[in-house]
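In C-alpha cells, the next block holds one chain alone, the form predicted alone.
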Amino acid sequence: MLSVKFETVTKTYGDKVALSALDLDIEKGSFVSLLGPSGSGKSTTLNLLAGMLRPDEGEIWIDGNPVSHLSPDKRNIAMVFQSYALYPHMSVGENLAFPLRARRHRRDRQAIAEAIGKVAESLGLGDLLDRFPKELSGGQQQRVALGRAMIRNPKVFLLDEPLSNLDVRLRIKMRRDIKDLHDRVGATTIYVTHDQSEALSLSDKVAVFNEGRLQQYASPLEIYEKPVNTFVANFVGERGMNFIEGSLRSRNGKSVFSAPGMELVIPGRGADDAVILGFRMEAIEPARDDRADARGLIKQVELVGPDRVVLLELEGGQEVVCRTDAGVILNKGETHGFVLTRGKLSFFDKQSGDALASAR
C-alpha cells in the first residue's frame, strides 16, 4: 500500500488548461473516486499518475518519492481500462499470465502458474482459463482485466471507468466485487467515474472535479450533505439539489429566509442579502397539519421502488423535487403544504455559488 500526492500539478494542451494546480493527498490503502463530468480533469489526473502524461508544472509523489520523471513501468501501479484491453488472440489464462511473462524468464513457469491459479480462484475465473475474450460476457471480461492488474501485486490500482460498458444490474454487482477486491487486497485504489452513485457507494473519499479544478475532496457523506458550492450540490445526488433564490435577514433576533411564497425561520444563521437555499429531495415532505413552510402544486408523481418522487411547483413559481414514502397519497394537480427539515438545509452565496461558512 502506497500513499499518493499531487502537489500543484498543472497540465495544459495549448491554450486549454486540462488540470489546474491540483493539490490532492490520497492515504495509503484508501479507495478514492475521481468524479466529474466529461472534460473535468479526472482522467487527466489518472493518466498523469499512471505516467502516460507528464505534468507541465508541479510534482506527483508515490509513497513520498517523486515519480513525474519515471516511466509507467517504474511506478508499481496497475491500470484497468474502460475497454478492458484484453488480448483477443490469448486465452483468459494467457491474458492473466502476460504481465508476469513480460517481466520474468520462462523458467518461472511454475511461479506464474501458481499466481494465475490464485488470482483466478479469487475472481471466480477458474473454469474460464481456456476461453478467449470473445467467448466471455462483459462482466467476465471485466474480471479478467481486474485479474491481469492484480497478478502483478501492485501497490496502487488505477481504474478508468471500468463499469461503463456494463448493463445496470451487472454494474451494481461489479461494484460489490470491486469493493470486496479492495478490502481483500488492501492496495490504494483510485477510481475514475462520471457516475456519482458509483463514487458514493465505493469510496472512502471522493474528489469532485469541474473544468480542470478540484472542487471538493471529502467523504461521500460530507460531499452529499455539505457540498462546498452549487456545482457539487447539483452534480452529486440522484437528482441534484433543489435551489431557491432569496435573502436572509435578521428579524426580532432570528434569521429569516424569504423568497416568493416562502418564509422560513432559520436557527443559528446570520444575515445575507442575496443567497441560494439548497436542500435535497428527502429534506422536504408533505405537511401533516396546517403548519407548512410552503405550498406547492403537484405536477408529477413517480413511483420509484418503495418511494414516491414528486415534482412540485411552489407558490413562488420555483420547481422542486421531494421524496416521500409510497404510502403517502399525493395526486397530480392537487395543492399541498410542505415542510423543510431545518438541519438539512444549505445556503450558498448567490454571486459566487460558494457555500456560506456557517452552512458547511
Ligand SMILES: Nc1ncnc2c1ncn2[C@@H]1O[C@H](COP(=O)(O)OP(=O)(O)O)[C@@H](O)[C@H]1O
Second form
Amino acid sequence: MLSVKFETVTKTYGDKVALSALDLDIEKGSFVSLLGPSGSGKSTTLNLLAGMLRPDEGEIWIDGNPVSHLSPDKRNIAMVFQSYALYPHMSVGENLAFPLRARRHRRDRQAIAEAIGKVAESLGLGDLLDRFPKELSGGQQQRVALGRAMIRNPKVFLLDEPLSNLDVRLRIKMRRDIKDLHDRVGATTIYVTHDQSEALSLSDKVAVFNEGRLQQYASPLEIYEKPVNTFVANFVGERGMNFIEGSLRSRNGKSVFSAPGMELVIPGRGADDAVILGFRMEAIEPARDDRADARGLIKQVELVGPDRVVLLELEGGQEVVCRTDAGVILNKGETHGFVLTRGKLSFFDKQSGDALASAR
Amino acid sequence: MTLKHLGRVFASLVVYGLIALAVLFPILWGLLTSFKPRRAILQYPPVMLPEEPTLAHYQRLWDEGVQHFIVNSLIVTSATLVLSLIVGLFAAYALARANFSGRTVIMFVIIAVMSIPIASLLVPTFTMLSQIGLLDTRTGLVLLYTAYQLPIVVWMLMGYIQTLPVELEHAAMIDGHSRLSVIVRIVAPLSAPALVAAGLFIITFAWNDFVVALVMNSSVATRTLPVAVYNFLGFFGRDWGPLLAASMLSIVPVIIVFIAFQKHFVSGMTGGSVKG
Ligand SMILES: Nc1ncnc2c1ncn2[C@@H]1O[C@H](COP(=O)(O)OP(=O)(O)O)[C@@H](O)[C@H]1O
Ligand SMILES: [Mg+2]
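Could you output the structure for the form predicted together with the ligand, given that the previous block was the form predicted alone?
Up next: the whole complex, starting with the chain shown before.
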C-alpha cells in the first residue's frame, strides 16, 4: 500500500498539452477514479505513473520517493489495459505467470503454480488455463488481465477503462468484483473511466479532468453536490445539471435570482449580473399547491424504473430535466407548476463557469 | 458461385499451372535425370522418367568428397541465418520503437545500401577482408553475407514490428520485464512470420551464393557447395550425371525449406494484415 503524488506534472506532445501542471495526492490504500471525456489526459496520467511516459515538468512520487527516472519495470506497479494487452502467443496460465518470470519478481515453479492456482480460483479462471486469449470471451479476457495484474500483489494498481469493452450487465458485475478486490487486498487503486456512474459508485475520491487539466478532486458526494464549475456539473450525474442563465440581486438580506419567467428568493448570495443557476433533476419537483417557482410545459415523459424523468420547457424557454416519483401524474402537453429545493442549488459565474462561493 | 466465376478460377489455374511448369520443368528434368544411368541420359528420343533409377552419380559425388562442401555450406548458411536474424531483430526493433536523432538518416542509408549491386562491392569487401585477415575463411563469408543481407532483413522486420501493438510491450515492462526480456519473450515470438520470411531470404542467398564465395575463398577447405559444383564442371568434363546430381544437391534443399515454410512466408510478407 503506497501513496502516490503528482507535483505540477506536465506532458506535451509537440505543442499539444496532454496534461497541464497536475497536482494530485493519492492516499495509500485508497480507491481513486480519474474521470473525464475522451482526450482529457487520463491515460496520459496513468502512463506517466506507470513509467511509459516521462513528464516534461514536475515530479511523481510513490511512497515519498521520486520515480520519474525509473523505467516501468522498476516501479512495482500493476496495470490493466483497456485493450487487456494479453500476450497472444501465451496460454492463460502463461499470461498469469508472466510477471512472476521477470527477474524482479522471480519465483520458483512451485510458487508460480500456487500463485496461478490462487488467482485462477478467485477469478474463476480454473478451466481456462490452457486456452489462448483469442479463444476467450471479452469478459474472460478481462478477468485474465485482472488476474495477471493481481498475481504479484502489487502495491499500486492501475486500471485504464477496464470495463469499457464489456456489455452492461457484465460491466456492473465486474465493477463489483473490482471493488471487492480492492476491499480485500487494499492496494492503492487508480481507476480511469469516462463513465461518471462508475467513478461515483466505486471511488473514495474522484479526480475530474478536462482538456488536460484537473478540474476537481473530491469525494463522489462533493463532486456530485458541489461541482466547482459548469464542466464538472454537467459531466457528472446521469443527465448532467440543469442550467438557467440569469442575474442575482440583493434584497433585504436575501438574494433574488431572476431569469425570464422565473423569480427565486434564496438565502443571501450577494449580487451578480451574469450567473448561471445549476440544479440536478432531483432538485426540481412538481408543486403540490399553487406556490410554484416556475411553470413548465411537459414535453416528454420517460419511465425510468419506478421514477419518471420529465423534460420540461419553462416559461422562459429554458429546457430542464426533472425526476419525480410516480406520485404526481404528469402528462405530455400539459403545463404544471414546479418548485426548486433551495438547499440543492448551485450558482456559477457565467463568464468563467466557476462556482460562486457559497454564502454560508 | 456463378459459372462465370468458376470459369475465371479455371482460367487462372491453367495460367499459373503453365508458369509453374515452365519454371519447374528444367529442375524436374535435372532431378529425374540425376537418377538415370549414364547411357540413358543422352538417349534419343529423351525419356522423362528414369527406367532403372540409380544412386550411382550421388555415390560418385560422395566418393569425391562432396559432403565436405555441403558441410561448409551448411555452416556458413546457418551461421549467417542466426547472426542476421539476431542483429536484424535488434536493429529493426530500435528503428521501429525508439525515437533517436539520426533515425531518418539510418533508414535512408539502409534503403540506399539495398540498391547497391553486390558485384560492385566485391573489390572493396575483398580488400577489407584481407586487411582483417578473414580472407579464405568461413567466418569471413558469414560476416559478408550478414552485411549484404542485413538491410533487407532490418527493413522487413521493422515493417512488421511496427504493426505489433506497443501496449503488449508496455504491459510486459509493467509486469517487471526489462527491455531485453521484452524483445526476447514478446517481440521475437510475435514476429515469427517476419522472421521466417527474412530467414528464407537469408538462406536462399547464403546457400546459393557463388560469386562472393568464389572471390573470397580460394582453398578447397573453405569451399562452399555452389563453387564446388562449378569446379566439378572441369573435373567431370561432359559427364552430366554427377554434374546434375551436384546441382540438385545445391538447389533442392532451398526448395524444400521454401515449401515447408511457405505458409509463414506469405503471412510474413503481407505484414500488417496478419494480427499477432
Ligand atoms: N502519442 C501521442 N501523440 C500525440 N498526442 C497524443 C498522444 N497520446 C495522447 N495524445 C493526446 O493527448 C491528449 C490526452 O490523451 P489521453 O491521455 O490518452 O486522453 P484520455 O485517456 O483521457 O482519453 C489527447 O488530446 C490526445 O490526442
Ligand atoms: Mg484513455
